[in-house]
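First comes one chain, alone, set out as structure tokens in the form predicted on its own.
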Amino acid sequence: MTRVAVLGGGNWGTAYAAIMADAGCTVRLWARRQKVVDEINTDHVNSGYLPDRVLPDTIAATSSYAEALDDAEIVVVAVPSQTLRDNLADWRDLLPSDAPVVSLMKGIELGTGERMSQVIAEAGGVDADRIVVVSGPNLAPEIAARQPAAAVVAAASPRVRAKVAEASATAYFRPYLGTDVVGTEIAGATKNVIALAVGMASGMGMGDNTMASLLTRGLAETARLGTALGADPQTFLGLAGVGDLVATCASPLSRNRTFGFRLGQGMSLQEVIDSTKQTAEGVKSCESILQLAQSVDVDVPIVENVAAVVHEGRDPKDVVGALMSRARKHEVN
């Protein structure tokens, strides 16, 4: 059986554990907490995450990263994208030096505007060739509860992606192979922002129509960003773009449309902080999706306004009068 180790206990990186479980992998799961490495030891369960889901016994968790890294042959990443760096500090040399290793993150770093692969090839010491993006409309606790659901695994090497798709099929999971990284990370980062502005408008009491423009102008600045990095623009037509995007912006289950509704329904942002005990990725990640666009020159109003709220404090309800109000142009554009 392939060895993996999964570094982060939260909810995509305990469901993604229980993918390759499921496929038949052993699994070593690194979460920072004791109690969560006691409890699934003990009850195979994640209860802080995903409490209806009994995850497979062929998981051991522990909070040693290099008990979790030895001897792994497919080492998979999933913490908070802000946090990577500093992570990558401590895991550098324990890293084995051929194994895969795979990206759950979707988000672009502070400061440096780098995509997470970036950011693991320079920080981690790992080659670009050893790197995986997994993304998709994956709702962690929807596959916790095996619906059914697909995903695209992109990496530049043939053998290795299909070595991760392999250890990551199963019957209710089905990973497609992908090329175009730079594509799938910019898809799956800039989803959260437009799935916060979504969550905002549908927290003000506005409705489909609404959501379903927010959801397209959202794909099109996407789609405009992406293709300006190098993407190849039909990857913002599959899984990890529309796919991925209709995912987290519709469903009650996204954290990141869920923050943006309690915001549009008032709240301050330190109050859905507070009520939610974590803060949605997006919300962390807008600025510098919105200062790499701006490095590229590229116009990504949803983002912009969307950031304006988050850091600057603007009132959602502006949001929309911006929107509304700015200089009409082709669709295509």
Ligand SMILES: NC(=O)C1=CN([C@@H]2O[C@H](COP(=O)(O)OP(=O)(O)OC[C@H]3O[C@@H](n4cnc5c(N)ncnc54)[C@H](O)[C@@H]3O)[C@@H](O)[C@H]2O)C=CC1
Contents of the next structure:
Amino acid sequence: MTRVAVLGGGNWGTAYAAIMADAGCTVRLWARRQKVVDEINTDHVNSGYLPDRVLPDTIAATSSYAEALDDAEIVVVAVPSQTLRDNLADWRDLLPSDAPVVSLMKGIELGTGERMSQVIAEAGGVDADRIVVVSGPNLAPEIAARQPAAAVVAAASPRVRAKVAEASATAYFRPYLGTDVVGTEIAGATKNVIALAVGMASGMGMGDNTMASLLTRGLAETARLGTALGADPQTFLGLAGVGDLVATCASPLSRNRTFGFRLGQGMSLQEVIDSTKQTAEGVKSCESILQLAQSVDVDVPIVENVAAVVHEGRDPKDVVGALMSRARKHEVN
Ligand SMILES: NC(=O)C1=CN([C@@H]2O[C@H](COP(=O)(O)OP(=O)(O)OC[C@H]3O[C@@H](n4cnc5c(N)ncnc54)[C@H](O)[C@@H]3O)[C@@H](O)[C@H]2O)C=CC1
Ligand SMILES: O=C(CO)COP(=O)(O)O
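Starting from the form predicted on its own shown above, please give the structure in the form predicted in complex with the ligand.
Starting with the chain above, the whole complex follows.
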């Protein structure tokens, strides 16, 4: 049985721990709050995040990251993107020297513009060929209910990606292998911002044509940015690209879409922040993605307008006019 440490006992960390336990691994799940740890160990449930899922008893929770990491053969990380660097400062000396380190996170760091695999390499002291990114249309509550879904397991090393895919494969979760770490991460982070835009449109009463137009043009700007950063354009047509974009933009389960929806309905930014209990990565990453795009001179108009709403207090209604009145251009490029 492969010994796995999952760091982060929120929505996705808990659901991914359950995937790996169902795949036959023994899992130690690190959660910050003792209440969450006790509930998982005693009642086999994490009621604050996944109240309907009974967790396998091969998952043991702990509030000690040292205990979670001890002797781990695979380390999986699912904390908010903006806290990762601080977390790694605590974990760095305890990370096993030969285990793959898997990022489940979909964000870009503020200030540095770094992808999560870059932060793991830099702040965690992890060799790039041990780092793995898992991404795809993976809304945690659906996976926790064992509804079929697929994801891409991207890594530079064939041995490492095969090991993580093997340890994550179940009857309801099908990992595909990939090599494009950059594209997989840019796709995952940027779709959250596009989902904010789609949510705003929906909250303002707009329908499926608007959603499809935003989604398609959002994919175009995502692919443009990713390609400029060295990604394979094909990645954006895959599970981490169009797959995740469709799931997130269409689903009321998405925290990013819901955040945008509430803004579109007219709630103030502060009201929406106060009503959001889980991580909506796009709210912060819209700013870092915009800066990243500017650094490589790539136009990302949807990201730019979402950032203006979320960080400059622009009214979502004004965004519609701003996007619709842009200079005429060819669809491709
Ligand atoms: N929920 C989902 O369906 C999916 C989420 N993701 C990604 O997974 C990552 C984690 O998201 P979720 O688990 O959904 O978020 P969440 O909000 O449900 O859970 C975040 C966890 O991190 C902990 N946390 C908060 N601040 C922290 C800090 N300073 N240090 C350490 N831990 C801290 C929280 O206590 C919680 O356990 C995000 O990047 C998200 O985009 C990816 C795929 C699916
Ligand atoms: O990444 C996700 C689904 O693949 C989850 O999206 P949200 O973070 O918007 O809930």
